[in-house]
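We begin with a single chain expressed as structure tokens, specifically the form predicted on its own.
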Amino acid sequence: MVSGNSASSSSLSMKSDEDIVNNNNNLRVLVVDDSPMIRKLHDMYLKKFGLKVQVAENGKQAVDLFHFGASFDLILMDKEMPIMDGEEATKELRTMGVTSMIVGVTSLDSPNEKQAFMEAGLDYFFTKPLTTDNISFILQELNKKNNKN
């Protein structure tokens, strides 16, 4: 499932994976998830698209990275994590002025929880694990955003 900015995977004009890889060689992605399996899976998928990937185990680690001067073009943020959850981390990052695209990724299916997560400052929301089609869509949207700036 995808939410946010009227995203619909059925209405996508998909570029080839090769085109997407060639456009993203310098993009940096932060994967924030407490599940080692999900971190590894998303890391593997993202690297297939030519992205530079860093991982964090919880929202506090993600916020700390930005406090120490790190920057990322894209953040994949899990909702439920120990220490600092994704909703709190997203709010904190937005309060700090972080303008990176933040995509919520969670296994939760409650409409109220999804809405609260989106309102924290997400650009998009997907049910995990992400698929290569999801990643293609996210990267196309990120490229559109970057081309506007």
Contents of the next structure:
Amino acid sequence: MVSGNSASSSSLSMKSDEDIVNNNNNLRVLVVDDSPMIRKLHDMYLKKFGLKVQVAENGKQAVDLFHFGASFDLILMDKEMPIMDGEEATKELRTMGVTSMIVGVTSLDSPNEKQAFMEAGLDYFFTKPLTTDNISFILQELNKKNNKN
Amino acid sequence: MAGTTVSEQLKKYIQSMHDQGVLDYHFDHVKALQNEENPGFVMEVISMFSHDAEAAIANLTTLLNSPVVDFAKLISFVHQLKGSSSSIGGERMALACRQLRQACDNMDKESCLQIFERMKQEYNALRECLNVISQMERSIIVAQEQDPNVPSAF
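Switch from the form predicted on its own to the form predicted together with the partner chain and give that structure.
Entire complex below, previous chain first.
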């Protein structure tokens, strides 16, 4: 399930694994999820693509990181988390002026809940679990965005 | 060689779990993340999943046994279980979690109780499957430590 601006997995191009890793060496990713297992899985998926990964256990930790001056190219944001959920954290980050790509990753079923999460300021939304195809797509879009800036 | 035999057994076992619908392709994605730097990755994820699932099921049991059910809290734990079971490839368990979520949305305690029992059965089947996989993975790692020429499982 992919939602977002001009989301299309048909735009994937074939690259060697080494090319992909080399292209992504400077990209920093923040994984925000209260599940240690999900954080571990996403960390491994992303490192396979050569990305630098940091993790946060809830939305407040993610927001605090930005308050203290951290910056990330990509944020993978879970929805349901204690203390501050993903929707609230996304709104807060956008209010702060954060322009990182924010991708919602959640197992929500309700279309209304998904829409509300997207409207909080996500660039894309994926249903859990994230796959390597999803990550390839995200990185393609991220590289396009970075090339425009 | 013992390690090769266990590797082949592991592949066949995983395929049989696919055929029975206990596991789906997401488990294969998890397994594909295992490499020489993290030879115990699959075992680690299985352990994390089991720990989280046991805790969530215990919480669900307490909530469903309450005279007045807090459906909002129920939904929170069901959502957590759905996410973790689908992430590890527990197809049937994830489906049961989706059905349980629907019963929670309808605030139907009786349905919740019935579906919860079914979900626990699916969890037990999944846990047994994952335990077998963990044991085989451990055997392969031990065999490789004893003989580095033994091919890995990844």
